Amino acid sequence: MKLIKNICCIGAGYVGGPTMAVIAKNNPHINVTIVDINADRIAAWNDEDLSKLPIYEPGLADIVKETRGKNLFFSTDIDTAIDTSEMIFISVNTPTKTYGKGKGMAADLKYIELCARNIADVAKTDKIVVEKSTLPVRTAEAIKSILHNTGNHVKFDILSNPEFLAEGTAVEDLLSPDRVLIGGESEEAIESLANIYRSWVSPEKILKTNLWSSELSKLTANAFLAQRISSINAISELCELTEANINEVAKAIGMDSRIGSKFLKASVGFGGSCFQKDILNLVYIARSYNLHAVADYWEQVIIMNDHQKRRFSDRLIKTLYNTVSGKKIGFLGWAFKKDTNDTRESAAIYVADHLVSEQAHIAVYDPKVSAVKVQTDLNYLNSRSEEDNLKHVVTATNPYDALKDAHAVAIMTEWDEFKTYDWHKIYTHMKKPAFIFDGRNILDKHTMETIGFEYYAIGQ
């Protein structure tokens, strides 16, 4: 076993601040730096304001706090990170293609394999490389050969060590985590891996598997808790239609041991950096193997989501007498969940884009998301022109200034805070029949109906 005392990030994003920290916490004799090419990030991390770091993670600012300057850091020099580093995680991100052969559905790999000739072009010294990204299967074979044919003389072994995080409790399933999936051909890099993760994980629950059987699980489990959404999301359709009760209905199914109780609750829509991307790239993996079948199943799980996203805004239109021209739509939430500032494939994206095609003004508020943000995120699907997004959509520093006057309210992140606001005061101030749609069902609908809203909910 190789014992490491310095490790290189590189991607200070999502997967790599959170796991890097924790990994640092629990490691105080290693050395890890996070490089990234991006400036203004590192900045964001080094902040001495803790509440300007670039990810908001319950629990993140203390380990950062605990940790950075003294054997945590954040940087842009990222040749001599890769130099000095025994180890190094690669853990950058891999949108799905939007050019040539897969565009869509297929992972865009450049970043890995500019990471790879990077760490090709640098190293001196042997290395172990780890795949932090989500990659599909057999990624780390252009990863090897890439690596091993630098003629430099350097030894690298490549591991495999999906994340399995979920935004708003990364940190806490980073410190309990149900398990730590290692894959890779050398027991002696896979056992310099699982030593570090030993400090604090029980080695009952470090798995090591070969490298493809790593990869691949990542997706999978991606695609099978995504299947569990799209499933309640259906079965939500028809209760509304044969008034059985979505939440009844949930219930009753996860009291079952077999089926269990979570990722069953009806939504809008699941979003989040991972279950649309990962999916994809398993019916693209699917159907490059002939197996159209397979692809199929799979790609009708995302089918079925874009579905209850177009259904709840043309629910929304119908009901608010088939127009919202002209018609202030108050938009609570659009974090793609609650406890994350990260707005990645978020419901209320598409969402507020279709109302905004129906000449609608919406007003958002979200805790933890910036105007900014909301902007970026409209004028990336290329709908219309920033301008007329400037002109539609609105943030308000308050839910109060954000549902003033609004003939709707439409419910799509599930922050806790909602459920608190004083519901009789927005009743009073909103355009008369007033409306709330709650796409996250976190509202009581008795409670709501008696203040006199008119009160519709996902699966009921």
Given for the second form:
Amino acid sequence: MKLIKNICCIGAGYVGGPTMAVIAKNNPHINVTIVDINADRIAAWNDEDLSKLPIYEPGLADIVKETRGKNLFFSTDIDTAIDTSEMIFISVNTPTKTYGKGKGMAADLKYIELCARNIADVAKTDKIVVEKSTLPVRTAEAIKSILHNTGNHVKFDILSNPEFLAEGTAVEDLLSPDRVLIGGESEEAIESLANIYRSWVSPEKILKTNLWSSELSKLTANAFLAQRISSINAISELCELTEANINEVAKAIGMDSRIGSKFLKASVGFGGSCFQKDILNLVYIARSYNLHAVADYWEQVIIMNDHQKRRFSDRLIKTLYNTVSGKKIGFLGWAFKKDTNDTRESAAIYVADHLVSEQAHIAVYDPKVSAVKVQTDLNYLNSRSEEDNLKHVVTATNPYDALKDAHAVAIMTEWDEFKTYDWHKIYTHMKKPAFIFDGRNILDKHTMETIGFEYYAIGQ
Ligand code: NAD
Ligand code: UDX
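Output the form predicted in complex with ligand UDX next; the form predicted on its own has already been displayed.
Up next: the whole complex, starting with the chain shown before.
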């Protein structure tokens, strides 16, 4: 087994940053350098003021404070970090393709290929290359081909080590993972990586597989998790018509140990950078092998999720006497889940877009998301001009301003603080009848109705 003294991680994002910070914390004898082409992001990681780190995750700033400048470094000098490291993690983004073959479905692997080529160009000594990004099954083959055709006689071992952290709990998930998955062909390379994890993860949780099982397990895990949410959301619609209560149904089925209680929260729809992208990718791969029944089966998870987001805004419009034109709707939350500043694929974006198409005025309050981010997210959809988005969607710096004179409140993210607001005060300052559409089922229906609200939740 080769002892690793220097690690390079390409990609200083939501995965690269926290993952490497935790590796550095638990391996003080290893120098970890995280590199990125985005100079602003690297500057933010290096900012003296830890509140300016580019990613908000509970507990992350403390670990960065402890390790940064000692054995954790952030840099834009990619070539030097590759050159001086024995192990290189690739942790760059793999978004859904927006052009050409596979547009809207396949993973765009151009950033992965650029990394492989960069490594091939720079490496003068043997390297272990670790796929940390989520990749289609058999991507390692392409990486291998690029690396092995450099002709510079360097030996490359390729490992797949997908990341299972969830945002908002990234540090906790990394410190005590359910499992660490390592796929590869070289037993020696696998051991070198396993040895790094053994610094804090018990050996029985380190699972070793072949490359392809590892790559496919990541897509499959996300597909199964998302499928649970679409399943409970599908039942939530039935609940709304039958006086069954989705929270009660979820509790009743979750107590069956074969089903389990986690990931059964009905919501306005799942968001985040992973679920939709990874399922679309799985569907694309299945179709490319002519497995149409398999592809259709998984695609239904996305179709159900889109339906749930649309259903939420349709219900809001219908309840507000079939028109939201000129009405103020206060949004609590914009992030795709609590405890993160990430808004990628957040249900809030799609619900807002639909309501603005109906000429609503939206005031957003999110404890961690900036006004600029809200506008960027809306503009990205290209539904109307930037000026029109600015005219229809404003961002407030406190929740009471966002909800003042509003016709309705839409709860889009389950931030804990929303439960503790002075709902009597909010009620007093809203237009009457005052409606709440709780897209996360975080408030108590009875309490809200006692205050005077007309309260609508998911599946109740
Ligand atoms: P991200 O967009 O936050 O970060 C990726 C970073 O890579 C960016 O800062 C970008 O500038 C950088 N980059 C791109 N190409 C580069 C290049 N050629 N050289 C140097 N830097 C480059 O993405 P993320 O959320 O960290 O996700 C990374 C991967 O991990 C994806 O494949 C994703 O599916 C997977 N993943 C994400 C999560 C999550 O919760 N976000 C969880 C598990 C797995
Ligand atoms: C997910 C996977 O959980 C993680 O293992 C993988 O590495 C990356 O993708 P993430 O997207 O960060 O993590 O968050 P997650 O907690 O899975 O939530 C995803 C979305 O589903 C959020 O919008 C969340 O609000 C929603 N959700 C989650 C529900 O609507 N109901 C639930 O019961 C759980």
